[in-house]
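Below, in C-alpha cells: the form predicted on its own, a single chain.
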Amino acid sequence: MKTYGHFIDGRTVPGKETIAVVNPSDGTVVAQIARGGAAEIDAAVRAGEAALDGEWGRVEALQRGRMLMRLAALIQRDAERLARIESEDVGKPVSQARTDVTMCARYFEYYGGAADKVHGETIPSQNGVSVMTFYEPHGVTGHIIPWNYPLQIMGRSVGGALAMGNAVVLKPAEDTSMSSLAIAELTLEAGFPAGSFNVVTGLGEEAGAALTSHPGIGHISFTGSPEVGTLVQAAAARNTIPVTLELGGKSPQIVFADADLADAGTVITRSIVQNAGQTCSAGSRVLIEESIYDRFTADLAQRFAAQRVGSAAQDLDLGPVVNAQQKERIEGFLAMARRDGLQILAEGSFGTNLPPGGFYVKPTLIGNVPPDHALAQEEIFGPVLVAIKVRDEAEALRVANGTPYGLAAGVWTADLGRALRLSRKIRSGQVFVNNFGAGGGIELPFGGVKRSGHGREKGFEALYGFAALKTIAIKHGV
C-alpha cells in the first residue's frame, strides 16, 4: 500500500501522521496520505515566498505560458494513469475520469495561452502626467478544492493563478488527494521551479484552517459548502485578503411546452446523474410547464429507470458516491421524500456483481415536489432530481429564484424572446438556453450569486481575480 507525502518546495515531505484513502467502490483502504497542519502549511507558504523572491518571480509571462503548455502535454501523456487514479479515488466510472483528465489538461493549455495576454492600459489624465495600469500577482495564493472533481477543479483554480505569476499552495480534499499529488510531480518535469506549486494534504479543520488564516497568503480560492465558505471568508477577512468562493447550487432547469423535449430530456437526465449527482452546478430541479408535465415526467422516468449503477471499473452510467457520509446524507433525503408522501416516479438499478462495502445510491426522480420543500431547497449533492409543476413564465421565474442559491440555470424553449427575458431575470451566475453545461465550458466565466458565492473562475475573467491592479502616474511635464 502506497503512502503519499506532501509536495513542498519541489520534493515529497513525509507526514508524521496519515489518513486512510478509501475506495468508494468497495470500501477498502487503498493508500495513506499525509495528515498535515499548521507546520506544513507554513513550510509551503515559505517555499512559495522564496520562489517568488527567486527563480519563479523572474519568469516572464511568455515562459510561464510555455510551462503551463508543457504541463498540459504531460497530463495528456499520462492520461490513462491519471484517469485510473481519479477513478479509484473518487469512485467515478473510468470513462468519466478520462474526461476529467482531458479537461484538466485543457485548463492548463488555456491558461498557458492566456498568460502573456493580460494587458494593462493607459488612462488619459491631466496634462504632463502619464498614467498606466499593470496586473501583478497577489503573491502566494491558497487553493482548497473539493472531492467531486479533483482534477478539473484543481486545473481551473491553479491554472489561472500560475498564469498570473502567483506561487500556489493547494489543499485537496482528504478523500481525494492522489491526483493532485500526481500533477504536482509533473510540474517539475514541465520546468516549474521548486516552490511555485505546493500541495499539503490533510483535514479541512487542520490544514485547511491553517491555510486560510496564514498571514503569508495573498488570495484564497475555495470550492465547497456555504457553511465552510463562511468560515473561509471570515479567516481571510482577518488578513484583509480577497477570496473566490464557489459554494454549490440548486440549479433549475425550466422546460416549456414549445421546447425540444427529447433533447431536453437527454441533457437534463445527464446533468443530474453525471458523477453520481455530485456536481455543484447539477440541474437538480426541473420546472415543467403544467401542460406537458405528465408527458415530460413520464419520459424522464423512462430515462431514470434505464440508469445503471456500478463500480468505477464496471464503467456504467453512475459509480458510487464518494464516502459513507455522503451516501447516508442522500439516503436521508430520500427517506424524507417517502415520509412526506412525495411521488417516487422512477429509480435506476444496481448493476450485477457490485463489490460489497461500496457507497452506492440509485438515481431517483421525485415528482410534484412543493417548491418550498427541503428537497427543492437544499443541495442534496446526489443523483436526485425533483420535478416541480409551474403554470407560466412568471411562476417559473419565481420558483427558479426561490432558493438561497444562484450558480447555474437552464431554459428550454423555442421562444428566444422568452429565453432572453428569463435569462436576464434569473439570479444566477450562468444561464444556458436549450443546453446545459456547455461541455465543460473552460472558456466561460463560472461562479455564483447569493449563497452560491462570489468571484469567477474559468475563462479569461478568472485571471483578473488572481491579480492585483496597480496604477502608476508619472509627472513628466508638457
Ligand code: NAD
Contents of the next structure:
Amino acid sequence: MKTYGHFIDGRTVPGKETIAVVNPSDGTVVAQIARGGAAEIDAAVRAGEAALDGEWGRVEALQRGRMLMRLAALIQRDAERLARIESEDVGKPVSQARTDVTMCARYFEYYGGAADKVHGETIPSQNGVSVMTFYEPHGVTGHIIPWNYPLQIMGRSVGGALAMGNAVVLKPAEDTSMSSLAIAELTLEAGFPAGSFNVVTGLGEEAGAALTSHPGIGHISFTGSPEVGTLVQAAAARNTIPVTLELGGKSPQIVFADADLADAGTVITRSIVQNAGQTCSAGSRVLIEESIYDRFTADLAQRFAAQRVGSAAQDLDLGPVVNAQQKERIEGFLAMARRDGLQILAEGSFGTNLPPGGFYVKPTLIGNVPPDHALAQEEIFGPVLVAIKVRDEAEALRVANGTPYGLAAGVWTADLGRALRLSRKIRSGQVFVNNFGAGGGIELPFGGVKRSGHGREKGFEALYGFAALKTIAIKHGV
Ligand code: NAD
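Compare with the form predicted on its own: the form predicted in complex with nicotinamide-adenine-dinucleotide:
Then the entire complex follows, led off by the chain already shown.
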C-alpha cells in the first residue's frame, strides 16, 4: 500500500503520522497520507518565501504562463492515471473523473495564457507627476480545498495564483489528497522551481488551521463549508489578509410553462445527480410554475427512476458519496422527509454487484416541499432534488431568494424579458438562462453572495484577487 508524504520545497517529505485513505466504493483502505500540522505548514510557507526571493520571484510573466501550459499538457498526457486516482479517491464514476482531469488541465492552460495579460494603467494626476499601477503577487498564498472536485478546484485555485507570481501552499481535503500530490510531482517536470508549489496534507483543524493562521501567508483561498469558512475568515482577519470564500449553495432552478421542458428536465436532472449531488453549485431546488407542476415533476420522476448507482469502476450514472458521515447526513435528510410526510416522487436504483462496504445513496426526488422546510433551506450535498410549486414570477423570485445562500441559479423560460428581469433580481453569483453550468465554465467568474461566500474564482476576474495593486507616483517636473 502506498504511503504519500507532503510535497515541500520540491521534495517529498514523509509524515510523522499518517491518515488512512478510504475508497468510497467499497470502504477499504487503499493508501496512507501524511498527517501534517504547524511544523510542516511552516516549512512549506518558508519554502514559498525562499522561492519568491530566489528563482521563482525572477521568472517573468511569459515564462510563468509557459510553465502553466506545460503543466496542462502533462496533466493531459497522464490523464488516464490521474482519472483512476481521482475516481478511487472520491468514488467518482471513472468517466466523470476523466472530465475533471480535462477541466483541471484547462484551468492551467487558461491561466497560462492569461499570465502575461494582466497589466496596470497610467493615471492622469498632477502636472509633472506620472502615476502607474502594477498587479503584484500577494506573496505566499494559502489554498484549502474540499473533497468533491479535488482536481478541478485545485486547478482553479492555484492556477490563478501561480499565474500572478505567488508561491502556493495547498492543503487538500483529508479524504482526497492523492491527486493534488500527483499534480505536485508534475510541477517539477513542467519546470516550476522548488518551493513555488507546496502541498501539506492533513486534517482541517490541524494543517488547515495552521495554514490560515500562519503570519507568512498573504492571501487565503478557501473552498468548503460555510461553517469552516467563517473560521477561516476570522483567522485571516487576525493577520489582516484578504480571503476568498467559495462556500455552499442551495441553488434554485426556476421552470416556467413556456420553457423547453425536455431540455430543462435533462439539464436539471444532470446538475443534481452528477458527482452524486456533491456539487456546491448543484441546482438542488426546482421551482415549478403551478400550471406545469404535475407534468414536469412526472417527467423528472421518470428521469430519477432511471438513474443507476454503482462503484466508481462500474461507471454508472452516480458513484458512492465520499465517506460514511456524508452518507449518514444525506440519509438523515431523507428520514426527515419521510417523517414530515413529504412526497417521495421517485428514487433511482442500485446497480447489480454493488461492492459491500461502499457509501451508496439513491438519487431521490421529493415533491411539494414547503419553501421554508429544512430540505428546501439547507445544503444536503447529495443527489436529492426538492420540487416546490410556485404561482407566478413574483413568488418564484421570493422563494429563489429565500435561503441564506446565493451561489448559482437557473431560469427556464422562452420569455426573454422575464428571464432578464429575474436574472437581475436573483441574488446569486451566477444566473443561467435556459442552461445550467454546475461545476463547469472555467472562463466564467464564479462565487457567491450571502452565506455562499465572497470573492471570485474562475475566469480572468480571479486573477485580480490573487494580486495586490500597487500605485507608483513619480515626480519628474514639467
Ligand atoms: P469543509 O469545510 O469541511 O472542508 C473543506 C476544507 O477545509 C478541507 O480541506 C478541510 O480539511 C479544511 N478544514 C476543515 N476545518 C478547518 C479549519 N478549522 N481550518 C482550516 N481548514 C479547515 O467542507 P467539505 O465537507 O470538504 O466540502 C463540502 C462543502 O464545500 C459544501 O458546503 C460545499 O458546498 C462546499 N463547496 C463549495 C464550493 C464552491 O466553489 N463554492 C465548491 C465545492 C464545495
